[in-house]
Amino acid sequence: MATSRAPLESQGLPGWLQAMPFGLVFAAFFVLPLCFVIMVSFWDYNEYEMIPAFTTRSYTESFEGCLADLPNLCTMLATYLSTAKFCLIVWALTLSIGFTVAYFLAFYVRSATTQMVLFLVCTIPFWTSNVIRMISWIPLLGRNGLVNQLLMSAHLVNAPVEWLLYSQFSVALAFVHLFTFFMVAPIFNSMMRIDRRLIEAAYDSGASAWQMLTNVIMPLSKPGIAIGSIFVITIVMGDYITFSVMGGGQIASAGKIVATRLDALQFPPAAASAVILLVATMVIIGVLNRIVDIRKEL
């Protein structure tokens, strides 16, 4: 049987020949893109064109006179802290959340049928846009929403109350609702292959429902809440459509930064802010991977 198997598995094509088809196009579509972003950050510009010389103008306006207003934040710091904001208050809302579906999906739900069910039927809101989504919440909060409405009707205010639409709050509403299934998916996945004996052993042992939370179910899914923490953090950090939509225009964002300075056709600016943005991503991402190794844990 050896020796029958040995010819087939010297005409197997070498591991880096398969996976270069993949590597090109992540190559043609993400590194390449990537670099020009890099090197058009670095150009000078004028009012009506990119001269291609290079300068670190378009870094060194971004964050011009931050130092000198000390204590006082810059607008391109504040705005920077204002999204890292949104960031961890999203991330708490949708880990708290997401984790509590997917413990009730993979510990309380029986049946495999009936998991799978539940599961997709939390992919329903993604068989619409984003911004239809967001966009359903208007006459829930607005002023003569549905909400105020019965909120005044059982004579809990006398106003309209203004903070429910257009708001910080209506914001971090549209996040948790749009993003809350990406981390539902991963820490799903990750309980699912959580060995059940495990468990059983945790309950035997005296472990009370608590103690077997914390001490087995958690640091199992830590692959799980890392990954999901990470597709949060991304994509809040870039988005601009939902603070503009949600916020009323009112909120201002790093994400928004780079669209209006591509609408004012300053593009090295913008790939300058793309830039920044970026590394301002993966220096969040690189703190979870510090606590989590996700390649070693997967």
Contents of the next structure:
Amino acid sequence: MATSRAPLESQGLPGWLQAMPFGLVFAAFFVLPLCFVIMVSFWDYNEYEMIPAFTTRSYTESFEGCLADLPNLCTMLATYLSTAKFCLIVWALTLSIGFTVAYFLAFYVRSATTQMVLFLVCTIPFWTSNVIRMISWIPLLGRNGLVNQLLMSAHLVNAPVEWLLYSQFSVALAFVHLFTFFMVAPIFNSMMRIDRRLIEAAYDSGASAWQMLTNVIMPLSKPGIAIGSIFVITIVMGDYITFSVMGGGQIASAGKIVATRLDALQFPPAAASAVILLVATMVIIGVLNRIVDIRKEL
Amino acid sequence: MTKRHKNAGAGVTRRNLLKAAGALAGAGVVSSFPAPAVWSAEEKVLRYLGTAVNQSDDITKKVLADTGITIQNIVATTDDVTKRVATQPNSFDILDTEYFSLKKLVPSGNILPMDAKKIKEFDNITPIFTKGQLPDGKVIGDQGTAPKKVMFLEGPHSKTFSKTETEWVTLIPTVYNADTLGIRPDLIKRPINSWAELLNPEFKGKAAILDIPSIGIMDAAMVVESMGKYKYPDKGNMTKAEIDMTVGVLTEAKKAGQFRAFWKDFNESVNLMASGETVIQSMWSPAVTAVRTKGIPCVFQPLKEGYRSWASGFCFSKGTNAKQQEWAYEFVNWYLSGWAGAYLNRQGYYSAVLSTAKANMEPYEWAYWMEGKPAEKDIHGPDGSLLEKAGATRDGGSYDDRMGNVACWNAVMDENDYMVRKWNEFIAA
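Form predicted in complex with the partner chain structure, per the form predicted alone context:
To see the whole picture, the full complex is given below, headed by that same chain.
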């Protein structure tokens, strides 16, 4: 290890130079466009063009009625509250399912080959596109869909169950189905790094299985949990298509607000909505970072 | 051909090649040919941006065969077409868009009007576009962005709509239709004759509306009026208070669980209806046909309050040069000469020049599609698929019955920005 590292250090490529390629990509494709978005969000606009004059119109109009209509919720607050609710539900479900799957893979499966094979099996759904995986739920959950046909023929219900599709249930279901793997992967990774001697030590000290889980494995899986949570939360916050397709267009989301403004050719308010979304997501990630210091844990 | 090239190539040495090149270069200097003959035989290509209503392989092939023009179709949704014109005017040559978008597109200066004098059939275009009346003189509804309001500009580079007829036409019409609600008669089992039925609690959880604000709000206004709640001075140009009220009615219905879904594209509306998720919804004519070709009964129901109409047409990009504009005129003239019109009529749309389309259709086809008569023979779509058996009549009847009962047109309102915000509020409710 030490010998292989030495030549690189002796060549003396400074750290900043090594980080430069990625830094440049990051600046060109993320920082710069983001600056444009922020700039445009402060522009004025009319029916057909953006007017490069400073105004906070896009923001004040986006938050229209948020104070005046209290205690009723304005569009922006209602939308974010609804999106946050989905975040919480989806996060809790993907975390519990993802943790269980990762635990099984890491600690119950003994051979490394079986582990890898099973892990790859988890990725199979990703061989088709997001949208197809989502749309395939529709014939299953619809009013005359497979699930309802089963329930009806088993005489469990007299009329088709309506809340299976185009409902909060179907949106949450699709999210969990689509994104649980984003939890499995980082948690599995964290668990594989746990020094098995720690678990043996806990066992030798007389810890029960539950105590080993809560006192050893869970704390040491925290970085994986935090990374998985960031994946899931940012995706749900910014999602537009799952809400539209599975919610029948009836459920608001932050992404949908941006899309409607874009379609109406109103770029500045769309940019403002995007900035608001970014700030909201960063606040959530910030809070998460407070709970788990990811940098330190890595 | 290839073989001959090969043989010639075998005998060419580098030296000969250089000599020949030198001779050619010399010739170029001496003789002042404006452009070598190769260029004048240049392929005629037009990039055609539109919403796929009029863009089909059949039309593209026929244009090439008849005029030698290669059409490159660029297909986008209505909103994306508008976005593209506003942001990338050089990415297309000829544009096919809806009249209601003109209020956004003309002031941008990115499109150019066409010269009526260069359109052979211009005087035969149905007076719906020029005067807002049927060929027999009956005046039809003009609320919203009726084509006659935005048909003419004051000059070739003007951004002002002219109130009188001029030579400068914003869009040469291609296709138009009258839209209404689609229903599943087998599931509703009673006659439907009013827009108010969309919000009838009887269809709770089985209704849908389309989620394109500028069109959805018009459908909503038709519903509000037919419920007797309010009479709009102009549905197509609401005040803020009217928008609040209209969206309020929708929101109330949404909270009561009236809607199963909101649809945004054609295929979604077909799936909702075909699967029985909805039994009554805003719909477009070809979507109704698509449901029916699956063997599922679906009616494009005429309603007593009338239709919501739309129309689209051709203009060119400001980025086109004189030669491309000539091709564009040639293409548009071909389009109005009948073959394309008949093709569109057979899809259940209407063509702009009725006389030429009629000449390209069988009499029994014309009688079914345009005169509202029972079909003498089986009716086939342009692709040859069976649409209706002999004896069927078209929903809504004849051209005069359908276009004559237009109540309003798709529109962009003065308060569009406010309306879009309110629409988001409705979705979030």
